[in-house]
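Shown next as structure tokens: one chain only, the form predicted on its own.
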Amino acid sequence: MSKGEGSAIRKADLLIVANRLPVDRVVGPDGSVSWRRSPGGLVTAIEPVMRENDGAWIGWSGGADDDIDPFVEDGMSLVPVTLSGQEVEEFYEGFSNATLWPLYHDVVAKPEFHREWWDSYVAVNRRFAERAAQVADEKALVWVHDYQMQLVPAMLRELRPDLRIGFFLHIPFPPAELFQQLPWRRQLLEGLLGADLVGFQRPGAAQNFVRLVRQRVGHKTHRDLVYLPDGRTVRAAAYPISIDTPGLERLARTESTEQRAKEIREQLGNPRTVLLGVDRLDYTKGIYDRLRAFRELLTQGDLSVDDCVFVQVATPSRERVEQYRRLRDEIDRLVGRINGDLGKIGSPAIHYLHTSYPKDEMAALFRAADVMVVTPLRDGMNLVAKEYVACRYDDTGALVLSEFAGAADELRQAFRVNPYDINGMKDAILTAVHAQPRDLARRMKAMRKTVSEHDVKGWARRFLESLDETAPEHNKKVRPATAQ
């Protein structure tokens, strides 16, 4: 892509427009600058589909009043979005993560509203939409992503009515008497409905959207179908999103990961049991929670540090945030009160990594794991839990899953559990670590199938093939919008 403003860039057929890139970032030691692949698996999904439909990306660069421009990077097409420091403040830790993000996950912590959080949140929205419209070629497909857009479709569509908008929501959508505590929910919604066809993790988040448009906006639905005065309809229905499966089973099979998995158990002390909690660090993903119910399996003699060990890693998150600083630093106390009550000389009870790993340790982690643990409080998806599962190609391993995570709708054979509930936890920790060779080899074999048939670039080229076929009009008599 040239750089340059928006008559210089070269028309997108595809666009994807999402809160960051798909590359970080990388400042050498001499200050030259390069960018890395990000390692989520959107990047995964989405690239093979950008190419073959001369596609382009959206999104910031991560960090504070970088003025860049177009610019190419291992193949794809990259238009930066720039923001302020005040905005990435108001509108990344604010409005979005210390707003959207607790109200969306069910208020595991309090979410803040503000005037002015809601004012960068427009602001920063618009100019997304108006960086959209200037790329998007003539009729192109539009792929927003996720709450820190909620309100870019309507103003690309106000822009370019020409357009086919998608919409998907990686993060749960909330039950009505949690999303109308918002005083700008009525704008959010008529927001999402600026797409043709707007995406969720699990059917109940869809209607809980379906039924606040009908109820906040007063427009007609049926089904999964809103129908709009202008004569447009919006559907709104569950993708969930998945992993690449094929890529991490072969990196699993490796001699080199198998090789590291088996470095990791020794550097443990070769346990009977290896438990692995794998989480970004957030209030969401019940650590804490799951934690206390290790000790407690310890402290009651269910479970040795001679032969069991919990290997957590909390991937760096949101430093700046209070919530989350104040989160790490729970943690950290509570893994040392229990590896000081209940820890060895060279054996404590957990071992607790606040760190990133590349793809390949993840491998190796996973394979070295027996039970995986996976309990968040709230969560849209949780692809670890996936990831486990694709990796234990030998069919081995347990895997221990809340219930309020997406994928339990889809891993229906995991040790399900309430993570809210203790004494339930430590139960499914205990079943799952004395569970019969025969039994885990049925439950994972069925996991196996289940991510292998429904994996990542499924997931978007079911997405991108519902959006080219969501109906653009209706012949729906239907009511004004009435304000509520």
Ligand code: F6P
Given for the second form:
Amino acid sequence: MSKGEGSAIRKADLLIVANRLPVDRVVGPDGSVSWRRSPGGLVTAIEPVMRENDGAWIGWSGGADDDIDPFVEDGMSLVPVTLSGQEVEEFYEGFSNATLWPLYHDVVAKPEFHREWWDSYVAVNRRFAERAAQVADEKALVWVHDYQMQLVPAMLRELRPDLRIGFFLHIPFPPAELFQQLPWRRQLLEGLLGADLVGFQRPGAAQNFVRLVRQRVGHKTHRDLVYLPDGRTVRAAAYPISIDTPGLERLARTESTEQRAKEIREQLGNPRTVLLGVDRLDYTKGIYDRLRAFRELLTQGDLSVDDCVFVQVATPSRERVEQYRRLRDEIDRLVGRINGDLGKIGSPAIHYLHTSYPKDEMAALFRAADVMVVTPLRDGMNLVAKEYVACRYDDTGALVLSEFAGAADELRQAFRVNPYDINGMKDAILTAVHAQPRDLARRMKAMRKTVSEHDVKGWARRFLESLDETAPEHNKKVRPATAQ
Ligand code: F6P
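What about the form predicted in complex with 6-O-phosphono-beta-D-fructofuranose (F6P), after the form predicted on its own?
Time for the whole complex; same chain goes first.
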């Protein structure tokens, strides 16, 4: 710890504000509490820059009524924000995940609008903004993340006009026709306009935002710029996020990963083709229709359980939200029916795993899979698609990818599908299963080049450099991470 050591709150030159801390709370069998780094790519990208810049991370621990003092974990300065049980229900499960989440994902589920949820969203965003205002050093850079925190930029600017503020939205930003359903649409737009730079996954999302600001808030805009009456300029542009490509490739190449991949295939009965789906158990991911397409391929005899198996990993997520509970029941029923109707002793059609796995097991699964099936109905990016590509260092394997995932902009050599078109999805899966190794190698090589050239560190660098250019009046520069 450097600056402000010994004081309750240490001042930071670079501050990350995100709904969650980059660590998970682990309670041991004896009741002892420790913290484990969460597997997300965001920490990997930002950690080196944080170390160089007296960085700190503000976020929620994931529990209710936890009152945890700021602490340092693994060299990172972490500042927890407390949520009450009611706020977990209204801000997190409610407004964030039952209002904004479905609204921003093409309304694939019906968003619920409740005024108490909105009030809770405002209150929690204010708490995060106030915490950030306390922790940020003079002229610090504050990088706010994602849909749970959209009011923070304006609230923070009001408290601390000296700060440089960036915002990045990890999920899609909807077209005006959907966004304007939101009773608090103007407040959210004004919240985001507190940032100097508003980053999105895709150029279309940035355009949606600029158009909405022009229509709903009435500010002048030109291309990716918004001109505010107070003379400030806000830029809105695309910064497609990525993964720790070298780290993942290194893991995939290890002897233990190769060994485990072989073991997985053996345990699956050494089928000719292993198809794999890996998703959070979320209705935006298109798991249900994907499995229906697979069932039809089996019933029509295009594929057979004798030489083909589907492994679906579904990570538990937001389990107290009604839509997620219902989805879990639907998938449980569908998998049960498919296996009951089509499986044989020792050869189920689908291996369904409702769990999360550590990184090394995921790398082994990616190595074990011949065809990766990623078919979200809408997805900001989808890092699983990129992770699969990073693990296929020998240019083998096929990626079936929804055109409605942000990753489809970059992974152009994937077998593309419209996830609403079951027949199209069946055709794409079959084409991928039967593709010639030369064709697969050509596609995978090109996609590997893309994820190698655009990894998550490059993403963070590009965003922070743009922020420097967008707000030049702030003279405190962010030092790039030292080479490792
Ligand atoms: O994709 C958006 C996102 O919020 C990620 O940042 C996060 O890893 C994932 O969804 C799960 O979110 P939650 O915090 O609700 O478990």
